[in-house]
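Just one chain follows, in the form predicted alone, and it is written as structure tokens.
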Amino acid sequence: MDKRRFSIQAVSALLHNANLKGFLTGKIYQGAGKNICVPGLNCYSCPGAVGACPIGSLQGFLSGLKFRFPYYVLGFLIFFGALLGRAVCGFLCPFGFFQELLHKIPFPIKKNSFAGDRQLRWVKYAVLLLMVVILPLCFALTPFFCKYLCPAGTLSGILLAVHDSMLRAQLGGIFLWKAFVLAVVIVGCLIVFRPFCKYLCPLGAIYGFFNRIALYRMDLDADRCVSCGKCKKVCQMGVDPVRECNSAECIRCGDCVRNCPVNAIHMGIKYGQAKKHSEKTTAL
């Protein structure tokens, strides 16, 4: 376990949810911070949240009674994407941290890959296109991803319902559906590393677009690489750093860097131009 990354994740989750009294009172923070997006997936309605989720904000712009182009939200996402790419997912996302904590729980079955894994990873792009963009544009005041899918929002709803009997009385079929989705994600986390990030998260899909151009990036020194395969073996996101040095699936956790026996993989702010691996290596 990388203690440094774990510490950053914990601090980030705390900063995203710094309204600690909200967890005790069940009251949503309504201060000025709610006008500002946070980089990770963190529900606006979480009683601890002090900022706005960028996915929820994007849907808010697109599904308003009067269309407003989401300049601020897109600019925010482009800034963090171009700077960090999916390092946001690996270091700053509270729901990603939540999934990792669940995955640490001992469970009889642990899988890093399975049949259909690669195909399922395309689902998050469909979720982004359909539930975050197209449907909110077509139906006013309906943030489809937040309302029908987001498990972080379901957790927030549960926390609020604990303190509010009137809210509990209003919970119906949609909540039961979302509770089912949350349960599937939680069980999935016990078996698979970050299943929501891999298969469903639209925010991860957005940041993944930037991985190849982000300032914080991975570089492979092809002259040092001995094609031992250790980097691929330790990657819990199922990436082969030799073939896909800056894959859209990489969350920049650094496991491959720490486990490379010849120090051939580097990660940082534009460490250098990645060298093309030799034909012999890529043919393996």
Given for the second form:
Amino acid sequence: MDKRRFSIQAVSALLHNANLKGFLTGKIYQGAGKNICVPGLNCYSCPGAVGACPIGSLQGFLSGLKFRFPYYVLGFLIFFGALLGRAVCGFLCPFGFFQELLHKIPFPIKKNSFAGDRQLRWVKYAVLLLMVVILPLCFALTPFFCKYLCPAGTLSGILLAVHDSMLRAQLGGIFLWKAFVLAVVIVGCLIVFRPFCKYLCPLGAIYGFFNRIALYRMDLDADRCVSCGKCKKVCQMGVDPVRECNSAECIRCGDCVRNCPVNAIHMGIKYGQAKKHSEKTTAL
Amino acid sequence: MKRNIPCMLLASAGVVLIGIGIALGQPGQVLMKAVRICMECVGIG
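Moving on from the form predicted alone, please list the structure of the form predicted together with the partner chain.
Shown next: the complete complex, the earlier chain at its head.
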């Protein structure tokens, strides 16, 4: 385990949810911090949340009665994406951290590659396009992703309902559906590493577009690489760093960097042009 | 350093978009939504 990344994830989850009093009182934070979109998936109705969820805010604009182009929210997404890409997922996202903690729980079946895994990765792009953009644009006041899918929101609902009997009394069919989705994600986390990030998260889909050009990225030194395949074997996101170290699926966990026996993989903001592996094999 | 140019341009574009959003009063709209319990998010609908 990378203790440095674990510490950053824990601190980030705490910063995203710094209104600790809210967990005890069941009241959400209403201060000025909620003007600002946070980088990770963190429901703004979570009693601890001190910032605004970027996906929730984006849908708020798109599903408005009058169309408003979401300059502000898109600005945050592009800014975070350009600097960090999916390092946001690997280091900063509280829901990603929650999934990783669940995955650490011992369970008889731990499986990261199975038939259909590759195809399922495309679902998050469909979720982004349909549930976050197209359907909210077509049906006013209905943030489809938040309403029907987001498990972070369901967790918030549970945390609020514990304290609020009025809210508890209103929970009905939609909550049951969302609780089912949350249960599937939780059980999925016991078996698969970060299933929500891999298959469903629209925020991960957005940040994935930036992975190739983000300031924080990976490089493979093809001169050093001995093609042992260890990096691919240890990658829990199913990426082969030798083929594509800046794949949209890479969350920059750094497992491949730590496990490379010849230090051929580098991660950070200082690395320049690396030789492509194909160039090396041609030269040989 | 050349490899960092596209991301710096994009990051700058992000800052510009945030600036346009601020000029249009969009932070207030984000705040209005975020300070109330989102019924859809928590599963009430």
